[in-house]
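A single chain, nothing else alongside it, follows as structure tokens in the form predicted alone.
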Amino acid sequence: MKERGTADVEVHPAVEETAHQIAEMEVRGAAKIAETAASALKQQAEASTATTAETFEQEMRLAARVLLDTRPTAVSLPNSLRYIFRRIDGESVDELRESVITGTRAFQNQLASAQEELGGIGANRLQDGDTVLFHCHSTDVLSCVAAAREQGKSIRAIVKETRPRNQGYITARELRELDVPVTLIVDGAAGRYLEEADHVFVGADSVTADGAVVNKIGTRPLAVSARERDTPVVVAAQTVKLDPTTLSGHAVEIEMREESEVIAADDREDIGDIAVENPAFDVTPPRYVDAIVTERGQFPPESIVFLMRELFGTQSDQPWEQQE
């Protein structure tokens, strides 16, 4: 793939492969997506044969846009690229390349420590003997449970299957590896089992400036039901998942995935003329969320905007856009 208006700017195959893996959910989870995208950008820089700084910068912008086209709701991806682009500096290709490599390593180190720090904070919300209901799969959420187990707390888990891709199976397996007793339920049974839950723990693909949580489809109705039963809803989300574009009123784009995830082709043909929609995420308003746990502390959802401004300022840049 080449950038429009240039004859010698191409994307490295590693970037194309990473984009494919993210789009097909072979790489999943916001933190993993961010780390993998950053690594691909680093590979682009390392392999570049650009002879001028201008061409090198064009290559980096094009590589970033290829990665960005894969998962529009996963805000951790553009945040990882913003982190690196803000650190690109130099006059020569070698200086620019080294700044990308250094920036990527710094970002990956930050990610590595962030999840452990978040887990320790989230574990403080869990008491010995608690029962927790889980939706989908989140490494941030699992880090909270892992930290609680290290503290010697006994935790019982109720895990929703999380259709249509059944990410709940991953959560169930990883909880069993932590020696947590697991009850797996179908999505429609969540209301019944909320009576047994002390907490609902969910992750986030992004958190907006007003404290709304964008997460796997089904999060919102679960949070609404939990509020009716006074069951606290805790969102575990690293700061890389905060969406700085919403500071300026940018609307969240919800990814629509292939209908084949919902219904097989033969079944669809047998039913007849129907429309099939498969939204990957929904948006949970802040009034249904009790706390957002990050590596910087836990916040009421209405206060997350102050952390966002501290981290990103009042505007979000898009340095990968083509320069005139």
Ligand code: RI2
Contents of the next structure:
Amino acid sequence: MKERGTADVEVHPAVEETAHQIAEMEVRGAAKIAETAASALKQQAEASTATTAETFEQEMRLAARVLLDTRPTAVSLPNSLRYIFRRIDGESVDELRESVITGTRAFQNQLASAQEELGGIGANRLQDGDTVLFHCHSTDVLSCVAAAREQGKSIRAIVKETRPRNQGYITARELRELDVPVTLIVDGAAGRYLEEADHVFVGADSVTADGAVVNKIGTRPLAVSARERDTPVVVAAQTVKLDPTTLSGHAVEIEMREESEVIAADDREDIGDIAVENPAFDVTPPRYVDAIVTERGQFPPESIVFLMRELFGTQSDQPWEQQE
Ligand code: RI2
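Form predicted alone already given; the form predicted in complex with this ligand follows:
Then the entire complex follows, led off by the chain already shown.
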């Protein structure tokens, strides 16, 4: 991919490779995607042979767009790039390069400390002996459980498979590493097991200004069933998951993935002429969510807009767009 009207501006192979890994979900999870994309941008800066500041900046914008073209829903990806672009500063290529490297390090440190702080806050919701029902695989959620375990609380887990990619298996494995007893269930059994749950904990790929939570497909029906039983639904989402574009009315695009994740080609052929759809995420309205836990504290979903205004103002920039 080249920037229009420019000669020989190309992205580093490491950026292409990272983009491929994100698109194929070899690298996945909103926080991990953000961290890896930031790292790729740093590699682009480090390897740049640009001789002018203008060319260097063109390379950065092009690299950002290649990374952004991978998965449309997790806002942590554009937010990570925004963070770094806001800190790009200098007259010479060396100064610009250094600002990208420094900005990336600051972003990655912030990401790690945010998750730890969030974990401590989320752990306060958990009591010794609680049973928690989990959907998806979220490192923000697991940080809450890890902090609760460090406080000596005993937690029991019910883990949904989370079809089609069975990310519940990853959650189950990581909960076992925290010495949490795990019962794995198929997604359709969640209603029955909600009777035993004291909380539902889920992650987020994006949180909108009206407090809606965009997360792994199946979150919404789980939250609706939990509301019916008065089981609290807690969303663990560090502030990098808050979508600044929704402050000005933009909608979150829901990623549609390949049908091969849903059904094997042979089975599909056996069945006959059918359509298969595979939305990766759904949107849970704020009325089904009890709390959004961030590193800045716990918020009722309807008030998350105040934190978003404080963090982002009223506008969101697209610094990777081509400059005229
Ligand atoms: P952390 C995942 O998406 C899940 O939907 C999860 O809730 C979310 O990212 C957040 O993950 P995917 O990349 O940042 O597996 O909490 O499609 O790890």
